[in-house]
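The chain below stands alone and is given in C-alpha cells; this is the form predicted on its own.
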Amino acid sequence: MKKQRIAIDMDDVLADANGRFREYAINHLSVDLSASLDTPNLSWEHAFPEHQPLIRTWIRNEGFFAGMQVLPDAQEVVERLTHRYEVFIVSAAMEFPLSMKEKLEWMNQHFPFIDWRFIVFCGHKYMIKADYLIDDHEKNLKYFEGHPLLFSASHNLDLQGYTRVNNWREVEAMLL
C-alpha cells in the first residue's frame, strides 16, 4: 500500500524564524524593543515601519537561516511521521538564494533522518502534490489540492478557514 505524503514547510514550522528575527532585532535595532518583543502576534513584516528597509536585509545576510533554532518537538514528531508517511520538506528558498545552502545544512544538522532527495526548494508550492501540507502562510495553503494544515505563527493568528495546528504535539495527535 502506498504511503500518504506530507509536505512540511521550514520557516516558522520547523525552524523558529520569528525567534531569529527577535534575536536580530535585539542585536541590530537601536530602539527600545522590550514591549514589542513581548507581543505574541508580532509580525516582522509590519513591525517597526521606520526600520523595514534594514529588517528586510536580515534574511539576505549570510548565517541568518543557519542560526535558527528548531521548534519544540519538531524533530521527534517529524521522525515519527517518516515511519508512517512519505515526508517531504518544502521551502520557498528560491527567493533568498543564500538560504538554500544554509537550509540544506540546517536540515542535515537537525533532521539527519530526512534524505536530501526529500528536500524541495521551490518558488511556488502550488505544484507540490501531497496529501497534507503543513505551512504557516496562506499563500501556500490557498491553492494546495490536498489537506492544508495551518501551523500557527505570530503572523497568522487571525487567519481562519483552515485546520489549524498550534504546535508539533497537535500535529502528532492529528496525524499519528
Given for the second form:
2 protein chains.
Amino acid sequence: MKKQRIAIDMDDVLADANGRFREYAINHLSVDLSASLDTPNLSWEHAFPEHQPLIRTWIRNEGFFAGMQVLPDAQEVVERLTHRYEVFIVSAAMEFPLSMKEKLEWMNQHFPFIDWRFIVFCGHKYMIKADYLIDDHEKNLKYFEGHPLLFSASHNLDLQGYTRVNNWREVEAMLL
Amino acid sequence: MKKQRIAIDMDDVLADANGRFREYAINHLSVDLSASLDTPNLSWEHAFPEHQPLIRTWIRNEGFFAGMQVLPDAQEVVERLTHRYEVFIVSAAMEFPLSMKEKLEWMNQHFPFIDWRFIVFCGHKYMIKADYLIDDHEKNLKYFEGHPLLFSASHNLDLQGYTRVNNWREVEAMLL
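Form predicted on its own done, so how does the form predicted in complex with another copy of the chain look?
Whole complex next, starting from this chain.
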C-alpha cells in the first residue's frame, strides 16, 4: 500500500521561532516579549507593532534561523513518522531569501534523516498534495485539501475549527 | 471559473543552463562542449564524465546561476500565461543550497511579475498539484498527475511518450 504523505511546517512546528524572537528581544531590546508572544491569536508580526520594523531586521540577520531550538520531541516523533509515512518538510522560506540556506542546514543538522528531496521552500502551500499538513498558520491550513492539523503556538490558541495538536507527543498519539 | 495551474521548471526551461555550462567550459577548460551537450539524452552530468567533478564545482560557484540567460520568448509567454493561468515556478534548487538565493534573485530580475509566493524550491516534484508541468526531465514528468509537457533540451531529444514543446512559442500556441 502506498504510504500516506505528511507535510510538516518548520517555524513554530519543528523550530522554536517564537522562542528565538524572545531571545532576540531580551538581547537586542532588553525587553521581555513573553507576554506579547503569548497573546492568543497574535503573531510576532502583530504582537508588538512598535517593534515590528526592528523585528523584521532580525529575521534577515545571519544566524537568526540557524540558532533556533528544536521543539520538544520533534526529532524523535518525526523520525518515527518517516518509517510509516512519506514526510515532506514544507516551509514558507521564500519570503526571506537569506533564511533558505540556514533553514536547509538546520534541517540537515537536526533532522539528518530527512533527505533534501523531501524539503520544500515555498510561499503558498495549497498546491502541495498531501494527506496531512501540520502547520501553525490558518492561512496554510485553510485551503489545504487533505487533513489539516493545527500545531499549537501562542498566536493560534484561540483558533477554532481545526483538529489541534498541542505538541509532538499528541502528533505521535494521533498518527503512530 | 477557477484558473488552471501551470508549474514551470527553471533550468533549461526558463534559464539557459546548458548554455551556461558551455560558457564555463570555454572559459575554464578552454574546450567547446557543444557537441557533448547536444548529444541526445545525455544530461550535462553524464555527457562528459571526465570533467564531471570539475563541473560539479561550477554549480557551486557564486554567480553560476545568477549569470544564466533567459531562454527565448520565455518572459513574454510566461507573463501572458499568468493572465490566464495560475503559474508556479518549481525548481529542484534544494540540491545546491547556494543556488537558492541566486535563483530567487534571478526570478525577481527576469520575471518580476511572478510573486515570491508562487516560487517553489524542492527536490521531488510529484507532490506538486497542478494541471500542467513544463519540465525538461523525465524524472519530474513521469510521476506528475496532471498533463506533463516535455520542454525540449539537448539531453531529452530522443525521449518519447510525452507531449513535447520545443520552445516558448510552442507553449504559447498550445496554452494561449
